[in-house]
Structure formats: C-alpha cells, structure tokens
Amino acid sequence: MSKDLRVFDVSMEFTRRDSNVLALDRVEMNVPAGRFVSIIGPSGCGKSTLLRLIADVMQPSAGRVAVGGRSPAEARREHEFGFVFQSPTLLPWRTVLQNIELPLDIVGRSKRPHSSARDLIELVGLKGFESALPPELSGGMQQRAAIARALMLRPSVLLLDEPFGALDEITRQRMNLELLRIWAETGTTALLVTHSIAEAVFMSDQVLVMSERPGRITGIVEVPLARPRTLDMMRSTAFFECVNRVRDGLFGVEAHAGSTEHHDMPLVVEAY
C-alpha cells in the first residue's frame, strides 16, 4: 500500500578533512501517498543525499524523515523502499530472473509476501528474456530489470536517482513512458531525482526545485497535465508553462506553483 513521505527540517553536514560541508539545509518536503514527485537542482546540491537519507542509508545531522508516520529505519526493516540508480548494477553472472529475485535471497523468501518475479518480468516488458544475462541486454532492458528488482518486495516508496541518465534520448523517452505505466499499475509513491527540466515536468504531479549547495527547497511547481501522460503533451502550452516555471526557479526567479502567466523568455525544452 502506498504511503506518504515527509521530510521535516532536515540538514546534512559532512566532515571533509579539516572542514565541514553543509550539503542540505533545513529541507522540508511532503510527498502525498501515491503521487509522483521530482526533485531537480544543480549538480552537487544534495539531491542524491536526500534520497539516501530518506532510504535510511545515512542519518541526517538534524531533522527527521517519516514514511507513513514511521521512521526510515522502521520502514526499511519492512522493505518499504525500492531504489533504482543511474547504473542498473545487475550481477553479470545471474540471469534476469535471478537478478530480479536477488532481494528475496537477501532478506529470506518467507520474510514477507512478495510479487511474483515472472509477473514483474512481464510488467516491465522483459517476457522472453528470463534466462538472459545482463551483458546480453541493452541499457534500457537492463534498467527494466533493475526496476523490476526494486519492486520485488512490493515497496510503498520508489526512489529513483536519475535512472535513465545514461540512456540515449529515444530510449529515455520510451523508458519514461514505461516507468509511468509501471508506477500507475503498482500504486507506489515515487520520488525521482533528475537534471532534466522536461523529464521532471513530464513525469510528475509536482516538481521540487532545489538551490545550490547547501540544498534547500526553493520552489514547488504543480503540474496540471492529465494522466496518463503522452508525448503529445510535451507540445502543449501547459507543459511549456511548467517548464518555464521550473527554469525560473532554478535560475533564481520565484517559482509560483499556481501561476499560469506567460514568460517572454524563449520556450526551449532540452533534449534528454
């Protein structure tokens, strides 16, 4: 079952040699259950660090995170998180089926009711490739397997750290559509880190804009596009308006979540 995700006044400071680096500064965030939210910001602003704090990979210096009202540690023990990285990180000596079943081998197959690996293979469009090894797959197919693996324990929250950043533009757009389909069918709460404004707007119900380090949430842009999303929507006025509001937020102009005003700046959607 999908669960809401809350971040309360979270800061993260790292010690580097003889100095301290403040990576995140008093971040506040609320991702309602079942929504798809993207985080966008400059490189090094703490986006990936924030995902790791949510997933209980590291502990914040201040503040707290709650998943369905529970701490990340409690949520992790119940396997509430699925994590997809930019690199698929599949084990090359294991087949697609064996890679997807890896979480079951780690936590024990009787620890929690789980999805069928073969059902997940069909869900992500890899039916017929159950026995294939990762080197035999394209980059997009490897990421499909990684998404299926992340869903193996039926997580309520799916954390996505630039999962398609290394793919070519055509494959990336196809994978965006596939991810949205999978998200809709599984009902998870999704949090995506991306550097692409167009991707953030196309995928999301809401885009959170972060500042340069130390990272703060400086803008929230609601995306009014209907679902299911189609590539034709990327030609719409509503899409361009959202892209410009996110861009304004990134470059220091206040991002108004409900604004529908036009901007005089050129409407440029970057290739991704």
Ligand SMILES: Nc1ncnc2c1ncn2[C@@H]1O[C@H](COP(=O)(O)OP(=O)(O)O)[C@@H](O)[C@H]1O
Second form
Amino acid sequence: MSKDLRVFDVSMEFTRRDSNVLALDRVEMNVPAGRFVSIIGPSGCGKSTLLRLIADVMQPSAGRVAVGGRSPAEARREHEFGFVFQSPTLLPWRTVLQNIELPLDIVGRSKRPHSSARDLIELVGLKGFESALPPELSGGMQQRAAIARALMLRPSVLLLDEPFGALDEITRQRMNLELLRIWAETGTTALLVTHSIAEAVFMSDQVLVMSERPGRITGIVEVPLARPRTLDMMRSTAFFECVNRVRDGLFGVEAHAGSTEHHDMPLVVEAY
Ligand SMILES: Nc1ncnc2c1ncn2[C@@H]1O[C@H](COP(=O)(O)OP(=O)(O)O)[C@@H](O)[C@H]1O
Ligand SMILES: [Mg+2]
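Moving from the form predicted alone, what structure would you give for the form predicted together with the named molecule?
What follows is the whole complex; the chain from before opens it.
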C-alpha cells in the first residue's frame, strides 16, 4: 500500500491563559511516498507544530492528517514515524549502539520488524564508534546517531526538524549529502524543516514555502535537479532559479529591491 502523506485543511490554535494563538491556518499538503520535501518559513510560523501534528504528538484544532490512509495515531502505533530534532537528544550514559537500540528496548525486540543497529551504524558512517558515549562525539556524529535511532523501526516517514541547524557549514554540507544517501537507501519519505533556502532546494524534490504566523503554505517550488544530487549542482542555473523562486515566496518578489530586515530568517544561501 502506498504511504502518501496527506494534510487536509489543518489549522492549529493554541489556547493560552490570556489569548489564543493561531499557529497554522488551513494547511494542505500532499507528499507522495518516498519523496523528499522541505518546509521553509520564518521562525514561529508553525513548522515544528506541523511536524508534531503529523507525528501525532498533538492533534489539530481542525482538519485531518493521513499517512497511507491511516490516522496519525494508527500510524504512530505502527512506528511509521522517525523523528530527528535540532539537538540530537541522545542519552549520555548509553553508548552509541545502546542509543540506537533504544526504540527496540522501548517497544520490545520481538514486537516488530526492525533494522540491525550495526547495519544502521554502518549506514550513517559511525562504524568503530559503537561503544563510544555521546559526549565523546562531535555534533555531526551525534546527529548521525540520532538519525540511525530514528530509522531503527523502519519508519515510512522521516520527520527532520532543523536537524543540522546547530552544525558548522562544512559539517552541515557533508551531513546533507549523507542524509540524501541514507534516504535513497532506505526509501522513506523525508520531510525536512530548514531555515536554509539552499539546503531546502539542494535536498528536495519539492519545497513548501510558509508564510509568517499564522502559517499557511504560500508557495510550492518543484526542484527539477537530477538524483543523486552533487555539490556542483549548486552552481547550476536550475538551482539558482529554484532558490530565487523560494526567496520570492518567502519575501515577495518586490523584496529583491527592498529590505528584509523585518524577517529574522538568515539567508543562508550566501554561506554555501
Ligand atoms: N505547545 C504550545 N503552546 C502554545 N503555543 C505554542 C505551542 N507550540 C507552539 N506554539 C506557538 O505556535 C507558534 C508556532 O510555533 P512553532 O511551530 O514552534 O514554529 P516554528 O517551528 O515555525 O518556529 C509560535 O507562536 C509558538 O509560540
Ligand atoms: Mg521549530
């Protein structure tokens, strides 16, 4: 069965003591199984909220999410989601191998088909570090371990919330290439939240552009670059056309001439 990810008219309102905050406003998404899609938008526009709604961490105020026709709650019970956050959230007293096997310890080893932790360690490039403790690893290596852990129960959807935002540019670029290789090898659907226009375009089949809060999807940019992606594609005309289309979606076409000071989003494309 195809595990397309669908978001139908989803709104999310948070109730606070003194006021309500509309975080998401009628968001529609259709991500065919196996695609790599990025979400980009200003801070506070509801990107993390959207990932949480998809993964059944919280429920929308209105609208519906479906993963292969199932509700997020059903999909979560079947361990269809792998989640990677900006901070790797590894347990510092467990080794790399034990951290990656954590999901198995939680659900029970016999309960469900799963990957071999040692294969995953190889897949994410951590061979030789099985018995290292997280504090002994660099930020990039910790994030590799977090990705391996997210893949342990063979999720059909990998949700990545600014996973490389805390890494230096060189490590980040390397991790981007690694993530694409891992995604291609595992065949999961990938949904990546990022602040970087270049990263969004480089990684994705499609980039969804969100407005400031209340977050709406205001632009969809298809990326026609071939796969596998290579760094030299970042110098191609097609790449820059996509970058410009995403930028237009974020700041409006008129922004090329004017200031973007009122946005707190860095234009990371210059850093590549
Ligand atoms: N649990 C929550 N309770 C109240 N407000 C929240 C909660 N989670 C997020 N928000 C608010 O919803 C908006 C969107 O947040 P978030 O999804 O984290 O944005 P982003 O990830 O795009 O930066 C923000 O205004 C934030 O303060
Ligand atoms: Mg966020």
